[in-house]
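Only one chain is shown below, in structure tokens, and it's the form predicted alone.
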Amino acid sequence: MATTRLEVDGLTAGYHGQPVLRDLSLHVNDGGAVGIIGPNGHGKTTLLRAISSLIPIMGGDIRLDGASIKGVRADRVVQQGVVHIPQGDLIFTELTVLKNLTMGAYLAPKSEIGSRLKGVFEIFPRLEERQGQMASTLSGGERRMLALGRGLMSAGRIMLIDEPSLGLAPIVVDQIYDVIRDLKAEGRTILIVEENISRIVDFADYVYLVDHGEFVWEGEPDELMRHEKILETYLGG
């Protein structure tokens, strides 16, 4: 029987006292990959921010390995194993690639940083080649690799990945998703937000479709791909 790593139960959350998410419930099994899809501006990123405690929760609960993390400070959520890789190029551009990576391991014992770096460099050889460069000099794809690598440095229990394909050329997106598939194959637990279902349909175990802050459909990816009405309504397919 699968073990639940992350559970969101009746979550309501938003900004400035106004709810964006309404009564959302989901779960992610240990070693599983779950996709959150839907139109832009309908709550996908807000969901990840709520799980990471970057915005306040108005109702419901969030549990990691059965223990509530509701109301826990964002840094403590990271300490408990939630790795949030935000959309876009949110890296420290004024620091080197190496400094960016080590920032991801700021909670780790110093004795472990070297082995974690080695693991990241095995996944992203290009980051090893550019470790002395300022992050501002990297290409868009390299910045996305750096963001993923920094997240891996924390060695968390679940990775929240927000729109990894955003703004990248298709060939670079293919490279990024090759890495994400490899991470899943290694047994990492992943909750990923993606507007383009075709990018996650071949590796996600389960998919939730969000519309105006509510889940309007959930199921396995192959079932979704057979659902013509949903594809036409939400995904232009």
Contents of the next structure:
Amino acid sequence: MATTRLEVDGLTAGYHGQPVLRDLSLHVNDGGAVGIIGPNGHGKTTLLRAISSLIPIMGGDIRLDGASIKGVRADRVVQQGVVHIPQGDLIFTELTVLKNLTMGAYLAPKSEIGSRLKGVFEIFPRLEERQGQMASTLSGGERRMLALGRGLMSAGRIMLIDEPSLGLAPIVVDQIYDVIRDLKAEGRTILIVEENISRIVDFADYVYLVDHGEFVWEGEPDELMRHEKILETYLGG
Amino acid sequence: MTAFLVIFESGLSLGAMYAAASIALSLVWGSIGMLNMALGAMLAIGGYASFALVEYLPVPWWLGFLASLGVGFIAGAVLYYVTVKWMYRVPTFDTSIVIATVGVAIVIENLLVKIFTAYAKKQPFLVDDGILMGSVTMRYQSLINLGIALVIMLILSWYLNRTRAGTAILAVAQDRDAAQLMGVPVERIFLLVMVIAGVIAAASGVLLTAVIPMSPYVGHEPLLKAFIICVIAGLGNLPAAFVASFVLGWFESAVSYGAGARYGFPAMLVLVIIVLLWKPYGVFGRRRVTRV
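Having seen the form predicted alone, I'd like the form predicted in complex with the partner chain now, please.
Now the full complex is given, and it begins with the chain already shown.
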């Protein structure tokens, strides 16, 4: 039986005292790939921000390998193995590509940085070519590669990936998803937020549909594709 | 030629005096987004610490200078624990911290009055001589101030660009959330920035009071001028703040020489207005986006 890596239990969270998420529960098994889908602005990103402790939790609990991380400072959540690749990348535009990547390994021993960099450069050779460039000079696709590469530098226990296809050309999205699929094949545990449903059904083992801060449906991707009403109502067909 | 040399010497001296203070102000603004109105009081703390040790213990001037850096370190840490630690999450941090640091400055200055009185003191180690350049003397003290300001700038640049903690400071300055997602403990970085700024402010205070008389309020004018320098350079841009200190030092000297000393400071204010109309984020500044 698969062990549960991440468990969100009755989570309520939001901004400035106003809840955006209400009573959400989900779990991600070790080595599993879970997708969160739903319309724009309905709480998908907020969910990942709550798991990473970037916003305070108003109710419920979040457990990593059975231990609660509720109220734990964001940097300590990272210390415990949560890698969050945020929407819009949040790369450090005024640092070089290399420094962005080494920031990803901020908590790692210095002796491991070289080997981790080598691993990232094998996956994204483009980043090796551009390592001396300021991150602000990268294209949208390269920025997304940098954000993913920076996440890989931290070698965490679970990866939270927020809308990796957002704003990218289809060919670049294909490249990004090839990498994410490889990560899954390596046995990494992934919780991914995506608006582009076709990407998720190809990739995730289990899907949650969020609407107005609540899960309105959950199940396997194949099942979702058979629910025409749900697809039409929430995802525009 | 004499006029040029007078302006050059005087501007260099002013620039050297203000450079360290401008760097301290710019560092804190760039990293924490905080206008530190207690900087002037921290300069005074540095000056008085050195003065007290050299005058009353007594210790050699260089030991007094080094000890004042230690006092600046503690002052920076105390300022962090009294204000930043409790306030940085507040949505109105930008404005609240200005009021809080004004309050801290008032407390510090009154404590200094209580301990040392409000009468002006003189730092006991002014170097009087200088190099004769034509009819103008370039004072050794100005050169020492310039050298120390340059060393501070170089060490800080090295620290920010070559060390892991320094890169973390730059990362926090650019995006606090993203830095936290890398595992950077933001509070510890803020503390680090405050103690670095405290040390630089103390050094600046000693340099300043080696040239001008020292009172508990000695930091008011340098704070204001450092603010003008940082606004013109672009808040948070350290190398630009360093260079702008000298450019504005020469500008003030030129105006003072040509039109009279009382016009130097108003001319700087006019220059700020012109620069802000032309470039609202300073000559080398970039637009700062605040995520809410």
